[in-house]
Amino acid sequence: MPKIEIDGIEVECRDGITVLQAALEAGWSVPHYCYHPGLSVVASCRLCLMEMQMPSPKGGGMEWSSKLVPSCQVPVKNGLVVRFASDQVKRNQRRVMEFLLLNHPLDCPVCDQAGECLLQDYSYEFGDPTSRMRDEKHKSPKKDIGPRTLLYSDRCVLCTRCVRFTREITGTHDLCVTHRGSENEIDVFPGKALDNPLQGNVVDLCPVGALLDKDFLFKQRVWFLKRTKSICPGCSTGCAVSVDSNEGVVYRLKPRYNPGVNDWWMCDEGRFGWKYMHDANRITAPVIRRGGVTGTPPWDSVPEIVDARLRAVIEAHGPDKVAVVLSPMMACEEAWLLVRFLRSVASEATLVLGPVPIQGQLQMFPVGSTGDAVRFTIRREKCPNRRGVETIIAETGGPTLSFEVFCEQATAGAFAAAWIVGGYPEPWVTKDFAKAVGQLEFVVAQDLFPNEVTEVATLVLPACGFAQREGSFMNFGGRIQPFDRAIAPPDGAKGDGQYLYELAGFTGLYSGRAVREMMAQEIHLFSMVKEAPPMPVHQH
């Protein structure tokens, strides 16, 4: 690994990175706007300039260069000597910040970016506290550039990250720089809109408050938000995301750096697909049916009810008449706990993988790319944990059936009881499945919303949305990715992991990490689970 010297301190660097990356990874605070590790380098903002030692043109060794050099363009090389803590560099930073703020409206109190704005941060840390601007500021109109995005051109610093994203990552070329010189502006092409499946990333990329998400606009101040690490359940890619919430309400999802899976990006389908968690039609309490009468049992009686009813069915029909339908929307830990419990009561219970939703076509970006050129993929499999549940089923052993065969056999009377897990944000119960469930004597339905199964189930238990649970998902490539709970279940509900943990015979509070450690004793894959590494070079 090459070693360079920054401000008199020797720093060991990763091969193939730039001086700016090396400095950021080593803890230096180097201002930059146009640079982003996932995009091409243009060196246009001129904030990251540094002094660098170069061979003297007169011979006789090295000397400091007379001109400042963009640190985002210079690759690290063993023995390289640079400095940021010099008067010349600091003077350049102050002047560049002054130019960027000449026409900026300074409307921080009403700007959604306030609190996570690099213009605010850099103005305080690297700028000048006074302005020499006496002329009236140039004003640009606000632009509605797409169904989900607004552009406040007044605030733009022309870093061109958004333009490069639509060229290099999506390949849709939605955005461009119009006009010349001081009249430069970001805009869409005439007759077009910013409306590609990854367009929300341009708001994440914007280092100031120029590009704004209509969905989040004026909803929350970012310093009130709690940020929680999670995994997007929108498809089998398994993008690492942050859930931003406040007082039990989710306000937005943003991508987390996750190399080899989603890198810095996420699709709009996952970004905006979380609102079902706050739907007023959610099931929020257990419901039991006795004859034609329904009631709401206390949570502490649920294990006793389930155990007694299952044992009665087994005594009357045998242990092979019980089945469990495991949803690909549930976490690995939840599936393992449920299988553990049912197999402890009915050793010959049949395990079934629930329906795997498939929608649309495989989408690869940049548009039209294949092979190594693909930068992001949206998959047809619209569930996060099909492979994880399949692994639990395979490793547990015993009788298993496909979902279709289970429907046929249940309709024919092959089963007397079933625990059915839904958790799908969209309607999922087919006529054949509803008919099959109608033949069963005892049904436990664990789901988000009322449907044909919950209407006939003996016991209905509320399921949680992904941000209301903790555990892990296994993506299409077999990578197991843990995630944390961002918000509590709705009032009256209990987390799936908690009540399954209690059913499985454990006491205390459910912990995804603790359950994974128990699973690792039986399933080797879960002994190798690691958190996604932190983003190495960029905070924004």
Given for the second form:
Amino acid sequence: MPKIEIDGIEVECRDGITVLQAALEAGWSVPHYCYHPGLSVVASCRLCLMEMQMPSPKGGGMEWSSKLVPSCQVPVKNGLVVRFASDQVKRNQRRVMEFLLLNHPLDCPVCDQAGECLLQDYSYEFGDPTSRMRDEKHKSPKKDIGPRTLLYSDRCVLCTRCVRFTREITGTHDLCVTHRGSENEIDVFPGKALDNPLQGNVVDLCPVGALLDKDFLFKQRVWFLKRTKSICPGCSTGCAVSVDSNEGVVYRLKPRYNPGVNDWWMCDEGRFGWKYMHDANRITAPVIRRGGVTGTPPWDSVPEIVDARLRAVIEAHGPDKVAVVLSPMMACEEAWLLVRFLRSVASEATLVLGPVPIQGQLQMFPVGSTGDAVRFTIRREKCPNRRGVETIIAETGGPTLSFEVFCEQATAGAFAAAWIVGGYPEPWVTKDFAKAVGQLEFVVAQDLFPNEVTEVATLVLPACGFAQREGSFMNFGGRIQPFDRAIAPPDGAKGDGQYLYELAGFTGLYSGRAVREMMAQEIHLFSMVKEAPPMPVHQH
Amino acid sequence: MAWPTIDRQSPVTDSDAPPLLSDEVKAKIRSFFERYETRRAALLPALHVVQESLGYISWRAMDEVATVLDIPASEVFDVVTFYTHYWTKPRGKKTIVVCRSITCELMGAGVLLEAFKRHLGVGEGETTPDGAYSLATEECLAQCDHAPCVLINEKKHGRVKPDDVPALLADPDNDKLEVPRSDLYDPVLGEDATTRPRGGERKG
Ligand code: SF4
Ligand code: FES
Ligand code: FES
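We have the form predicted alone; now please give the form predicted together with its partner chain.
Every component of the complex follows; first up is the chain already shown.
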């Protein structure tokens, strides 16, 4: 590990990084726009400049170089001596900030980025409070560059992070820098809009308010948002994300750095795939059907109802006539609790993994890349936890069936009762499945939206969206990733984990972590949870 | 103040229109490929050929060049707008370029530019209604020793005074080169080496 000296302090740093990264990791606050650890280094913004010791041209030892050098471009090397705490460095930061703000409209009060803007932060920390610009500002236009993204080019600092993203990560080359000098602008070729499956990341990358997300535009001030660690349930990749919410409403998803899975990025499908959680059609309260009469049972009567009805079925038909259809949308903890409960009542209950939604093609980026060159993958399996639920089924043992065989056998009358978990944002009940369910005497349906199964089920329990639950998902590669609850379940509903916890005979509040610890006693694998590491430095 | 948003989602080129680049132009561009390791590297000469042939480089031309070179259209847009030598609007038969860099400025280029504007009746970046002249400015034309200097097409004129402007504009040979153009510059096939028709006279 190389040791370098920054401002007279010895710093030990990771191999192969730049002085800027080393300084940031060691706690220095160094302004930087064009540098982003996920992109190539261009050293164009000149904000991160430092002083460095170099061999004296007169010979005999080292001396401070007369010119400043970009710290984002100098690799760390044992014995390197640099400084940021110098008048020359500070003066440069002030002047660069002044240049960047020459033509900036200073419209923070109406800018979505306010509150998470590096122009604001750096102006405050490194800039001058006033501008000496007397000429009229050059006003660059606002551009509608894609179906989801707006470009306010007058706020742009030309760091080119966005351009490099579409060249290096997506390989779609949508964005470019046009014109020259003070007329420089980011643009797309007219008619070839910014519309690639990862385009939302350019909004995250933009250090200022130039690239903005139309979906989030003017919806919420960022300082009102509560940030919760979550995992995107959109596909089996399992990107680490943050859910940004306020007063029980989700406003946006942002990727969270996880080098083992998604680096700094996420796809648009996941980014905008949470809207169903606030859909007015959702099932929000339990429903019971008794002899043609439909009612809403109080939550605390649910365990009794389920228990009594299941026992009745078992008595009449035998303990092997019960099945549970688990959903790959469930958290590991939820699946484990449900299996544990059902097997405690019906010891020979059959475990079935519900349908695994497969859609489209495996998408690898940059487009056309293979092997090690792949920087991001969107998977076909549009659910977060097939592997987790499969693991629980396999480790629990006892009778299991595939979904197809279960449908056939249930249609043929092999089962009398079933607990069916959905939780898919899209309609998922097939004709065959509805027919199979029609044969059953007692059905508990746990789902987000009304469908052919919830229409006939004896008991319907509301399921919650991922941001309303907590637990863990096992991604395509077997990585178990915990996620936290961002918002409360809708009024009247209860979190899936909570009622399954109560059914399984526990009292008090459900906690993903506590259940995971219990699970780990039985299934050792679940002790190996992999959290995304903290962001190495303050970066967005 | 209303702040219009530029629509970049809709195409600006008509996809049904016949191709703009002639086979001859495309063949010429392809003939550059062997010179470079990548096709992208042939972009600058390709753009010169296109500009020679069409007088300027339209959106559609950029798109077609991108297809010939197999590079993204956004990168062609990027390069075309970076260089002031490439025109993105139609221009007159002759283009007058007045140097706006420091030496010429000190020697009176500003007044000279005003004289051109007055005599032509157009501003910078504009074309006279009869299509005869377009007026532009450019950074240092590398003729500082003859400042203030002007280019008419590729012919240079040094030490031009505002009073010289009417005579200069009246001279039909004001763009006639004394020496043949270098063939390194890749004129379009079969072109007369000493005068170079531009703009309005489209080929093929
Ligand atoms: S739009 Fe944002 S990310 Fe792109 S160059 Fe401008 S400031 Fe940088
Ligand atoms: S961050 Fe180093 S020059 Fe931009
Ligand atoms: S400044 Fe005009 S030619 Fe150099």
